[in-house]
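The chain below stands alone, shown as structure tokens; this is the form predicted on its own.
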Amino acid sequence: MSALRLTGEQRAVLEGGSGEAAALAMRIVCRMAGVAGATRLRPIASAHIDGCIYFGDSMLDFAERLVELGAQVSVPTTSNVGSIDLIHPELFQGPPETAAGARRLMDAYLAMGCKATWTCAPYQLQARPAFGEHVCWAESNAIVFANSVLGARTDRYGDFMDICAAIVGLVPDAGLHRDENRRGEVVFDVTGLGEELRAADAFYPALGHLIGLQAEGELPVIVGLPAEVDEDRLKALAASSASSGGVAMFHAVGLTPEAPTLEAALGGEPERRRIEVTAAMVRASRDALGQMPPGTALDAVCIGTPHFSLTEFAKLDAVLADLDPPALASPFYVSTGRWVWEEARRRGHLERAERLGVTVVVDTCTYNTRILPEDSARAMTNSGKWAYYAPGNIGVDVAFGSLRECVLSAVAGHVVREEGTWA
């Protein structure tokens, strides 16, 4: 911390010139700058707060203490998911005291000026960071997406640090805010894989899971992805890699803005390692996310982690229209943000799904809070992140598959596989 140089204005905040809440926030930001080895603080344009999820009294105590001290965010600040769906509170299956704590926590962040977005995918909102813009984003998948797909700059921030940075509008000038830390290091080459496999939606969470496990702290560069890969697939890749390996950024050559070429992605330096990705490796990664034998009865199907986009709602509607099922045999949940939910409904993407009994969950996600009935034991998902966290978070066994396999399984009430792409 002694190496940190503050401006006169920043020192005045630290010494209480902007109030006790800002001074507390500044002390924490300065202490984290010392840990990161930063010599200065950098202004940010916006923040995204992960600390809205209620994990116990410590979360609530910290937020309400800031409110008591009069804290207000100084930059536009969005809110991550909470632990309850405020629009459909009846969906929560946990203890009433947990629901009460979750609501208080969400209220505390609103009191500090955060926007009631309640989404883990703030990049789906109408306003999102520009290329090169410095932000303080928490929530693992959002961090990777901001750095990789948008070309904005954020380090990997966690609970408490995120709201402190939002209050003072500053972060340590360290980590992925700096050019030298954004260079790719380990190359994952997928050019040897078949076109059909690389065109499959389930390929991207499986590849992300593989990259997270094998990157070993080095910044990944992916070579050989199709030119038409969309943001939803990059989102799925980002979320899986962040879950399995703490990845905070990747480059996809020809796709992401800082990687027009392999040389640019590597920052002119030689690659440290190269991993030739085989079909067998990706299949093994897919299976590691969760396999159950076809015919295994399901208690639920859960998609939308990270939150479903408008494009994904349109794809779900198209799959349902193609299959034209008379009913769904397994409960089916889709998690999404408020804005996307409202817009999807306005565009008619939800009519068929809701008629079939699909439950849309907003403000939260089914893997980190008790939405599924307590006796749920087996669930299916198309999300690598959901598959990675749900067994530990909510105690279910998971089957991982494509969106179409998830719908087929919900119709049948048991696991259905279409192995053609993976054969």
Given for the second form:
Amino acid sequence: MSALRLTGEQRAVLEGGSGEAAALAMRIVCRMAGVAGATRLRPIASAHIDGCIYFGDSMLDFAERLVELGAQVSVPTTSNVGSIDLIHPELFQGPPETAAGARRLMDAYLAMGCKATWTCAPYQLQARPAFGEHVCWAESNAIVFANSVLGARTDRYGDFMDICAAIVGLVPDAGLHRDENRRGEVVFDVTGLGEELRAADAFYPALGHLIGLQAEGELPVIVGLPAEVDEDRLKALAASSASSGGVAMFHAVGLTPEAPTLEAALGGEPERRRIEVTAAMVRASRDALGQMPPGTALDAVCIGTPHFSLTEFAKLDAVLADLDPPALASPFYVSTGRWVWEEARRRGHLERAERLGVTVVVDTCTYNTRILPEDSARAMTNSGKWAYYAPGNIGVDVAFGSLRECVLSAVAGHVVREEGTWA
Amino acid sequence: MTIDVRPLTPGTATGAPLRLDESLSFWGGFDATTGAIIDVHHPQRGETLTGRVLLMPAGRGSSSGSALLAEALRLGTAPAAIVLGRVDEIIALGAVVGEELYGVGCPVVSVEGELPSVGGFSAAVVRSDPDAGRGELELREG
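Write the structure block of the form predicted in complex with its partner chain for the protein whose form predicted on its own appears above.
Entire complex below, previous chain first.
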């Protein structure tokens, strides 16, 4: 294995010339360069921090140690969700000491110069990375979106590495920063599926779940998605594939910027494997995300994982306008970022939802912290990622369905299915 | 039986081997307070990882996996060592930070291929020295 070579300037940082915080950050970046097999470090234009969500004191120990040592980020840095909604802290149902730890952790990242964006969908903020730009993004769904949909370049970074890279402005020159690792390897062909199925919104998280399970570390190329697939659907697919597998990038031929053709997506190499996706496989994937029989009483409906976009708020508003329910029988939560929330309200997308008692959660998410009442046992979602993690994280059984099914179920207070597309 | 492995984070550790049939995301899949697998989709849900030499095909899922491993190292619930089928930076990072903060490491190594079967072996030893580029996994019977 070739050893990491540092420039004189980088070595000086490692030896403490830029302070103890930068030296600690550089030590970790260099150790990870060794793990990745990198021979050099490369500059980044921006960073996104996943480590601001509170799971225990190790996270506080690390962040507060950096703050004590005087750490400051050296590139524009956005923040992922925390464990509490700072604008609506009363929504948190867990123990007060957890809320206090969550707040301290978020404060530590602000003290280091991170922006208070608190969103897992930084690609929905106004400024986002340009095509070909190198960044350090943590948060699995943001990583796969940045690489695949934006054509920006980030490797699969974890908590702690994100802030270290933001402090020194450098990452190992390895993984998805390099051309040779961005070539597609395994083809998922969906051209055999009916148009109606490919037009269904629940198809995208279901397909992402299937791809995550079957990619086995190879970079997926999807062939046969309709040309009009929007970013919301690509987001849902991406998030789901990163939850069920370690997918950090995919190509969708004709849709994503590095895949104008299958040949381009494969980078001129032959495909290693091809999977012909059948309707039965997609249906099984949807059911694996969570099925409860129609009529099952629901304690909550949760959408917005990853964080709801402006266009998704418009879609929700359109479904509510179409169904025009007098009231919702189940508590209904939408998670989003504070910027999108304010903008959605300004555009008038929230009036109907708020009148019906929909709870908008910002800065955090309903599946990774205690927002639902403790006795909630059954919930419905349109998110493959929420469906995947909520049972382990917050102890609920999940029904997975489309946005429209989620609204219909909330109106009825129990699971409602529209099987037409899937039968 | 001893096989050469790629060393990712340093240390030497011994424990009863546990081979996972499917990859696990530490975040969302592992409870750092109890050391148990909590991923409802995982076939070995309920198994305890504490003190084990954990063999698994790959990392998976959330970026917060590193935080969960560091937290488990803080609480003393972490695996003794981790043997991966392929390199996973997020897992290695958790071990690096655990060492940096608490001086408690967890050697992480990669076999770059099929994981060995651990049936019939009661103990596993992982020796990992990334600076020297040397790593090995020894499986012992009885």
